[in-house]
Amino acid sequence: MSWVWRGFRPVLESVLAGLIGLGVGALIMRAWGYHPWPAYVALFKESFGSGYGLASALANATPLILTALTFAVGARAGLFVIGAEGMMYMGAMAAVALSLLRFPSGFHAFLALFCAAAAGILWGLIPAMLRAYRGVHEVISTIMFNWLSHFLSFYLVANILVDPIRAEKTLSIAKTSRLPLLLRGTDLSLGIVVAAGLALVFYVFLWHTVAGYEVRAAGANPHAARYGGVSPQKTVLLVFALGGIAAGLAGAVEVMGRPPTYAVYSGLTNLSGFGFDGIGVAMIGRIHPLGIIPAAIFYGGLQAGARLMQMEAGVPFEMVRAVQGVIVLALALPELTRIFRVLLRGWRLRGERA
């Protein structure tokens, strides 16, 4: 029965931590004189009470589950990879000039996908490199590199793809590779259906390919599994690649996807924190691709259920976003003490070996 319950137990632990999570985010409401009860009906119907909640919690979800795999990826192989947001830029970038072609419809929307997730590798490649044959840190590298990609992409939106006659954005994406609307009168996409689908692909590769069992024993061990013949600079470049196509195509399909403008906006107002937003996705599903996509779903639904929360229970904006993060700090504790307990071993281990 050991077995039972090792694979109910993160069940089990993902359920407690999410009820101590409302219950502290019950009483951060209670002491501010709000009711916690209305708030959280409010919440969740408005999330998953209804058709069209359903479909906004789903939209929500598409670019967090593909930024959280480029966590997940990262973390599986003992890298903390939190380059996706920059990454993702790059991908909104290329999938935004592609629309300055002329392609057929279908085949622009998959040269769009292409060229955005070949964006996303290309601009992934020097921290990968840095970190497979100079050692630094990936986490300096990604920060750096995201605060690039960041300032790139704002002179790329705000001086060469800028739309003549709405200065605060860029071109629109042609119609030819716009993705198509799953569900009239709501931004759900196949996007979805793109980012699940890469999830599938993830999950297969890691766990029932010998490239991936190398990726998971890197990160389970790495002395072993460099002792076994796994070769670290492979595993950081592939990594690195598969995270990029990843965060790649979550810029892509925000814009190829999102009614009505099609766009990306001065600032990146419309794409800014998915990156930082997937990490907490990746944790609260346990740096695992299936993992990842209810956990998405659940956190896009907290997303889609704040405005009502504030209507009709009267709940401020920032109480409302102090209650989201407090819940998604609970969910995301049990995984992220998993890493760390992972990494002071890894630590001492090093020390011992020193």
Given for the second form:
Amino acid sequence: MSWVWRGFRPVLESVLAGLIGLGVGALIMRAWGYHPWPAYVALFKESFGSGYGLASALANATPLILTALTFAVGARAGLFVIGAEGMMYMGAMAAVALSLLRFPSGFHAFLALFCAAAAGILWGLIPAMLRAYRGVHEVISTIMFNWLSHFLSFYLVANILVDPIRAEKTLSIAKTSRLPLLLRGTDLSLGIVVAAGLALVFYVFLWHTVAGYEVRAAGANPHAARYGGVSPQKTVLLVFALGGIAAGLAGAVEVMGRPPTYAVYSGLTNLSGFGFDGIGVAMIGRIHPLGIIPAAIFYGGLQAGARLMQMEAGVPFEMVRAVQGVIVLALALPELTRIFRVLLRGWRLRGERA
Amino acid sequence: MKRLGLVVVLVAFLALPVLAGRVALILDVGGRGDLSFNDMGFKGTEEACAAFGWEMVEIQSATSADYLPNIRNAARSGKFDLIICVGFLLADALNEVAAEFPNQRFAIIDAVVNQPNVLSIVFEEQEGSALVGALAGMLAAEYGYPYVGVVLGIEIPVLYHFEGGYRFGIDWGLKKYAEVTGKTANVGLLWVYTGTFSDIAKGKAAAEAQLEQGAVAVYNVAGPLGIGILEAVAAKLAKENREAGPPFMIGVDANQDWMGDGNKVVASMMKRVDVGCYTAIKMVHEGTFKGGVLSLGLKNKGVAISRYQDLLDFIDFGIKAGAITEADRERIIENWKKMRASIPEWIWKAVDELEAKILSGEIVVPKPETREEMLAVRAKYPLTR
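Instead of the form predicted on its own shown above, give the structure for the form predicted in complex with the partner chain, please.
And the full complex, kicking off with our chain again.
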């Protein structure tokens, strides 16, 4: 029976947390004079109550699954990789750059995804090496690299990859390199298959391979893992590489699979935030590759439904964002408390040794 | 008894407020609170709704990936008599959705979408820019400043209208100065495309550089960057221990004369997005709506140089937006009147003269649409010292 409880407890916690979030969100709306009921009806009816809404939720979930994987695989190894945002920009830039070349359809898209994954790995290489060989904390280095990537991408969008007749965006992805839409008249592309597939691969890797076991061991207890012969350097490099692949692909599937423009806008307005939202999604999904998929779909559904809260229930945009934030925060709480407990234990251990 | 029931139903029906129509206003990521483009769209829509008994639903976009779903959701709901997209960034998405929903009426501001159910509202920015250009040129000549300035956003074709008109206007103003005073002034143009419509710090830095070289006025052609430009103008004035310009900023889109206490923005090239939204709703309301391009210029009050009545209107706008308070009203009006009166009368007369000549068709302001045409205008009016 205990294994059933072990499986169900996180689900139960998440559902409870979600209900609390909805309740607090309703109170906030009430306090500002909006009606929570029609707002929530709009939020959920549209996002999960119709085929079109569900397609929107899945489309929004696509990049989030991938950036959440970046954080999750890092967290499993005991690392706080905040760098998905920067890696994601690089992946998007690589996908756009590949459109400057000519290749047959299909192969072109495959090559673009491959290069985007490579770009993600490369962008994570320096923080990974700094961590592995110099002990530089990955939170600091990856945040700095996010900004480097942000401004490098700004430059690339405005100068190198810019559309010569429409300076507000990059060149659009070549037709041969676009991910086909799964449903016409929606935003849902083949990218969701790439994202869910990679989540499955990460799950198999982490729980059914020796290398994956070593990663989790390093996260659970670094001292014991090292004693057991696990190289901490190798683990860090491996985890960053995997995270780079996922985040690089996130940027690529977003520009290659999102109609109508298939390009990066100046100011990165169609990309910025996925990396950070991914951290929230990873928390909601209990940093488990398979938990991340429903978490991302839920999060994507919130985004899709939020668009309708404005239209159907007349709740202003800022209020929608606030309510969304409260729900996500509540859902992330169980995992956040667990992480803080682990951190606290680590500090105590260190304190005892000193 | 039956008849009584019928009467009751009829009376109840008549007593209900009649909703004449519904409009969805879809904004890009810039969103509300810019005191300019987007807020103007909201203002015009709100006014039209009040005038015609319509209801408005406002939809903001969190990221540019929201454009397509937001427009599509509004069209799918089938409850809007008109969907207005504010800004050229929404053009691609609208082009797609307009084809999917051929019976839905759409309007877009600042872009042309070639679909039979879309009213594309564009502006003759070059006409208004010529007026403020002439003003700036004459100010520089009159006050002995070596330059006039302009800070632009991203280099897109719409901005060529502004630059082209401004160049033409400066040139016209300098000729006018020579005609009136019999002296020639050596005035050049400082211009820069900052590549952004959001980085206020860049606007400030660009304006600082131009003011340092002696620009009498900096024309804001970059929306929110005007906040930075105004900061630079205020800092320059503070350094010289003065409150009122010169140097000045020239406002854009909305009437920005009230900003900076009423004496730092000499005039604004108003691009009346509000008139555009109002007109689109009016056309639907009166049954005259049809797809195509509607061009708003000086003639139909789509663009204009700011005057006293505009100042009063937009002080209300600023108070409503919370940027200034009621207590500031009188002071701003006084400052503005004093500032405008300090500029020689012949300059304002000359601006009026240029406006009349553009309206009568005697003068046609160049309207560059492509890079090649822009380069040709730059070559014709190089404005170097």
